[in-house]
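The chain below stands alone, shown as structure tokens; this is the form predicted on its own.
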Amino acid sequence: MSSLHGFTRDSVVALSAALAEPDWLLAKRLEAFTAFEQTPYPDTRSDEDWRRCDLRRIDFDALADIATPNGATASAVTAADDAVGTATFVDGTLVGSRLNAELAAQGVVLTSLHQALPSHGELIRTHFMTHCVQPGEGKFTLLHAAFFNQGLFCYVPRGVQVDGALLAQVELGGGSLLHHSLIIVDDGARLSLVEEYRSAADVTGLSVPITEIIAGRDAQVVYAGVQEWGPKVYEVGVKRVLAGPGAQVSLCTGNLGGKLSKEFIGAALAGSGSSVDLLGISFPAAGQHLDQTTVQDHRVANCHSNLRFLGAVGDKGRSVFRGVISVHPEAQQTDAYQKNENLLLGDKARADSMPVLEILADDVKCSHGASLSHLDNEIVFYLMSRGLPRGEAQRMMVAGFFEPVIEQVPVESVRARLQHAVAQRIDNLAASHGGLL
């Protein structure tokens, strides 16, 4: 595997200078870079989180150029009319934003991290890769901490209720994109936010994103992250929630694109009475490898978490799911459940599902389930008996398989685009098999 020669200390300093960062942020970058050089690559032989992910497929040196703005791709990013605020990033740079005037007057912020530093520097310094996602978690979190090229900053002050959803769109035109999203929802506040990641079909790139969602006491958060990278993009990313006392959070991910995607998705339930739902869909097709590790991390007592991940795998595609429920000794009265459902659409499709329970408390309710199946021929026959052609019946079944998760995405236009992306994948798969799945 490549040694990441293209990522150097000089490029850390140059990037920080170009972004006019404060001294504390440069110091944080350099500390991460030093640790990055000293940290080994993930052991793909013995580390369960990496054992089924072949990093040798990624030529890191060829992708080491930090992405810069590309006006040719900016026109491909369009805003959603039903969102109350949008922020559009192209190759790591904020190229446009808008926010409902009433929300702005209440102190809601939707902008880039670097544009927010002058007015919210201490808030960012307090929460940026400190207690939600920490740089030292692994090789790629250190890479991100050293080289992140801008990102999203969203802040909802104490008690503010955001009616409607905010939308962040991230476009990659090539090279390496290390996009960071810092989302802070203060005590008693409410937020719905969608992030979309996409690139053109001919773009070759590396994405190493991190999303941190920090939910204060009794905060209510709905987050959806939709990834539709082109077929030449590689990704290693992290999405994590830190839930305070009484917080209610729903995190939904749609993992549809990319050549190889390794994603760590988790929730740290750090406040008593908090509740988190983790929802996800994935649909790898031929030549795609989508690998997801989830963690429901129960740190304190009286918390609830629920996970439901749905994956359909096209012929010669592969999906990997490893879900961990971790219950600390202090986390009595935990109620946690996880379910991973997989639909195989071809004899050469492959799905691996590994639910894990790590329980160190004795008064808990924890369980898990996993399923693996092909399309049910009896249901196909029933639909055909009602007048549907076989191909249309199969398409309807696959689309319906994903609906329980898609319907929870808060922005109508994003739901529609997600449904369209799933439908396109179904059609492409059917076309390669003579119209049938």
Given for the second form:
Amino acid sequence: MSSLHGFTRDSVVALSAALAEPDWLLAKRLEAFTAFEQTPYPDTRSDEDWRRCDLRRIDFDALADIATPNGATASAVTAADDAVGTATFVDGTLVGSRLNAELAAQGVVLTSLHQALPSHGELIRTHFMTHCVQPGEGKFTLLHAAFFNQGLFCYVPRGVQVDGALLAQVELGGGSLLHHSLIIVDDGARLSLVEEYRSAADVTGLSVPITEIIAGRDAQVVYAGVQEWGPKVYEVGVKRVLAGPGAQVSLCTGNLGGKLSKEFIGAALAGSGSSVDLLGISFPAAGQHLDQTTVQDHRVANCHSNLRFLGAVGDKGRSVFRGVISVHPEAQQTDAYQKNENLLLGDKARADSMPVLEILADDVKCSHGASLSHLDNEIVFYLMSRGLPRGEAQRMMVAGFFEPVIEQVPVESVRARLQHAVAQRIDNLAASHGGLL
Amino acid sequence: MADMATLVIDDLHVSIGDKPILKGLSLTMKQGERHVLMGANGSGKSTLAYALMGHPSYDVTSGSVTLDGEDLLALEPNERAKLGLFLAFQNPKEIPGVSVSNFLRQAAQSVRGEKISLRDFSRSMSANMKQLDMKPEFARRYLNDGFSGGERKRCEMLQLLTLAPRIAILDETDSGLDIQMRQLVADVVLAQHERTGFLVVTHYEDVVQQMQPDYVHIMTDGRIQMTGGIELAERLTAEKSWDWVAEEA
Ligand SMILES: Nc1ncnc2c1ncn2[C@@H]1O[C@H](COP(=O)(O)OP(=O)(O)OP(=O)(O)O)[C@@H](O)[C@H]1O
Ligand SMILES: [Mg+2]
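Now show me the form predicted in complex with its partner chain; what you just gave was the form predicted on its own.
Then the entire complex follows, led off by the chain already shown.
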């Protein structure tokens, strides 16, 4: 595949051709591209969603090399012995995958969107950027719809139970990567899936990912997205679940890497009796701006959503949380909770937290809360009195800060991955500043 | 025994902010001895405990503290722990997110300066928990998070058993414990007497009786005013006041 430069119409056509896409998909790309060209970048002064996120720091033209495979195999791939299936993407191309044979025999699919097109074309056409995330939502969803790479396709047929977790690894070697994940868990099926995003420390890049999770009637889904981009990667992404009747979903996100990252994380409760836990951890260090907008979108009656986002902010790090609870007029008997807690590690750490409640039904239970704290010196002393050196004590406290959310993740291997990611962040922070504080 | 650790506190003055609390306190204790410290509320017992452990808010303005000749006051709290000093807190902190077992293993490794295999650690922890009549699920709970007053105190004792200090200060560990747990703590103290010297802070004569101390010290106004045996605790019970201490000191 030759390199494609520039977010241009020619690039759209070339990309679609290189991926041997059917006409409908090219048409979808071109339609998005036309709208993309007509849509300005968000105004970070007037648009509430973007107000604290300085997009001027991103040089979109310079980064508009649409990441293509360069022959390299995945370097960041860890042996995932505990996963029952893995798919590895490097620069937008599936470079390897495996899936437990029993699951494959039951019709479970774990591959790339493009490889799945011949066998699951109708399913993809029905769900790909149609009703979960739509191209027209904004500048970046349009950009994504026009230039998405060979993303992940995961399908669990009706009633099939996936024991153990599937793992998708996404690696960026430079340029722009528009990774799409379409995850469909059919009625009564069960799935746990982890996505990991990584790049080497010296890689400069732009990531515009979208994850769509379609949870069918009574489906049970645990999803964790762990973003550990290197320090020179910019990101604007969307992760959203569309929960059908009675679906039970845990949507967990670890937002850890990147220079500037803006993530829209949401649950659309579209089927009565559905329940979604949104669990988030983020950990910006010096020079990082991690910005998250969450949406608990209660469209129908009788649903439950519970959000808890924890952020530790290193000195000179910046975290922004905007949490929207939206309850539609017909969504009576809604239970929706939101909690955002931030731990500031240093005088120049900064965290903003803004709840937004748009409640149009009257019979609902909603609450929100936010807190800001520092490491408690009395606890540091307590731990030191038991022999832990100061640095170890602080490390234990920061890791402990995230535990109440990590422990709610219902799958052991997913918890372990999140713990590992946090531990690595703490190590990096401790190493780069000679101490956490 | 020649290798018995000795803690020497000499003419210790400690202030909080610019308020003097300890005003020339001296006390010598050896590993293997049991000392009881009694005294009025606010007389400075916890201040002594914190200052010995190295709490940063407690300023030692003069005096010295040595453990086996080593200057304790020059050391960080963790280094003091490594030398064998332990404080069971009057009000232990809760630490959400840090499990009892994870915390204890790291603490034990830091104090001993070596890795402890998960297996060895689990085995000794189970034994210690059994000795304290603690249910196994405590190991997985977050440290002191949602613990009752008595459970916190028991957890302090579990830490003591895990770290096996040479000198241990129990700051009102008995308060908040039911009758049976008080006896259990006293039994643990007595069972540990060969390897640990205890400084037991308490307000109650029956606890003093259970501890069978070698010495009882009475503290008022930042100083030890009297040192004797169990009879001092009995006198306190009889007098129901501190006035006689000032008169007879
Ligand atoms: N952080 C602090 N700031 C100001 N004063 C303090 C502080 N901590 C303790 N003090 C004061 O120091 C004095 C000694 O307190 P300390 O806690 O040592 O007493 P105590 O003998 O342990 O009392 P009790 O029997 O009630 O536990 C008290 O007057 C107390 O108010
Ligand atoms: Mg006290």
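Note that the structure is predicted; figures quoted are calculated from it, not measured. Positions refer to the first chain, counted from 1. Definition used throughout: the rigid core is the maximal C-alpha set that superposes within 1.5 Å between two forms.
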query: Identical rigid-part label for residue 370 and residue 428 between the two forms; finding: no
query: Smaller-part rotation in degrees, where the chain is treated as two rigid parts between the two forms; finding: 14
query: Distance moved by the residue 387 C-alpha between the two forms (core-aligned, Å); finding: 2.7
